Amino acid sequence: MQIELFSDKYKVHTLTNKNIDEIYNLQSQNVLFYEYCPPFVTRQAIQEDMRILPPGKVIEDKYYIGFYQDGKLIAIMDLIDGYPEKRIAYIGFFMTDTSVQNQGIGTEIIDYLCRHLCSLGYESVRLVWIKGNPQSEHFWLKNGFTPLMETTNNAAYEVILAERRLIRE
């Protein structure tokens, strides 16, 4: 996948260890997220997130990317290609900078990404949100994701597995 095609409005770059401070600054401002999904972000946890993969996937299937506006990191996404099945993309993590929240930018990024993935032949996008997190639940429902099931994938909290079906227009 060509990540620069994930947005028509924002610059998209692969995030690396050189971006750790920038990522940390964005994530550490999102306090509500970590109330529902502890522990609070650390630089070490970011480095681990950059490498962690679901079962059966390889690092070439992972896109840990940043969306930039006027040189500033405004959103982070961890996208897994072909998980859990070939024509499904999985968003492992998505977060916008607090300075751009409630302006439609997150929705704009997700909508464009979904349209692009659909044009490549993907059938759906899946993700999970932490059960009980009103901000995450509202955002993903507003963006066309439908809950599929509740599950406990971590002893600390329950998650909602959700999917957005991609329909060719």
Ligand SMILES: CC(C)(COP(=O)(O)OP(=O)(O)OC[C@H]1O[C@@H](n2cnc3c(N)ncnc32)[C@H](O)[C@@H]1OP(=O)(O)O)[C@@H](O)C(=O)NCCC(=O)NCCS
The other form holds:
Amino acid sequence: MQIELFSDKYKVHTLTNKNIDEIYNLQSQNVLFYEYCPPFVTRQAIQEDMRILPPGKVIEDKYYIGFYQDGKLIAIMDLIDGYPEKRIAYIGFFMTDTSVQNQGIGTEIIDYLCRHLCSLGYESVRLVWIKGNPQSEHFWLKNGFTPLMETTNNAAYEVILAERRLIRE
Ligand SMILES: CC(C)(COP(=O)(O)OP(=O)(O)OC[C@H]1O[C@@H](n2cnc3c(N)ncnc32)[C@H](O)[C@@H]1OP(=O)(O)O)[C@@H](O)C(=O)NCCC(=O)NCCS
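Compare with the form predicted alone: the form predicted in complex with the ligand:
Now the complete complex, all chains and molecules, led by this one.
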């Protein structure tokens, strides 16, 4: 996948060890997220996130990327291509910078990406959110994700597995 095509408005780059400080700065401001999904972010955890993969996937399937506005990192996404099936994209993580939240930027990024993935032939986007996190839940429901089931498979806490079907216009 060509990540530069993931947004028409923001510059998209792969995030690496060189970006740890800016990733940490963005994530550590999102205090509510870590109340529902402890432990609180550390630089070491970010390095692990850069490599973590769901079962059966390889590093080439993983896109750990940043969205930049005027040189500033405003959103982070971990996207897995083809999980759990070929034509499904899985968002393992998505977070925006607190300084730009509640302005529609998260919705804009997700909406554009979904339309792009649809044009590439993907059938759906899946993800989980932590059960009870009002911010995540509101955001994903607002963005057309429908709960499929509750599960504890991924972590010690309950999560909601949800899906947005991609429909060709
Ligand atoms: C969820 C998140 C990505 C949304 O990004 P954003 O750029 O603010 O997105 P938008 O501006 O498009 O939409 C935000 C929506 O969340 C709502 N919201 C914000 N804080 C909220 C809260 N504490 N409780 C309920 N809803 C909340 C806003 O009101 C808005 O909805 P509205 O347009 O219906 O009013 C961002 O809040 C974030 O990074 N949160 C922490 C990480 C996270 O939860 N990621 C998702 C799970 S992986």
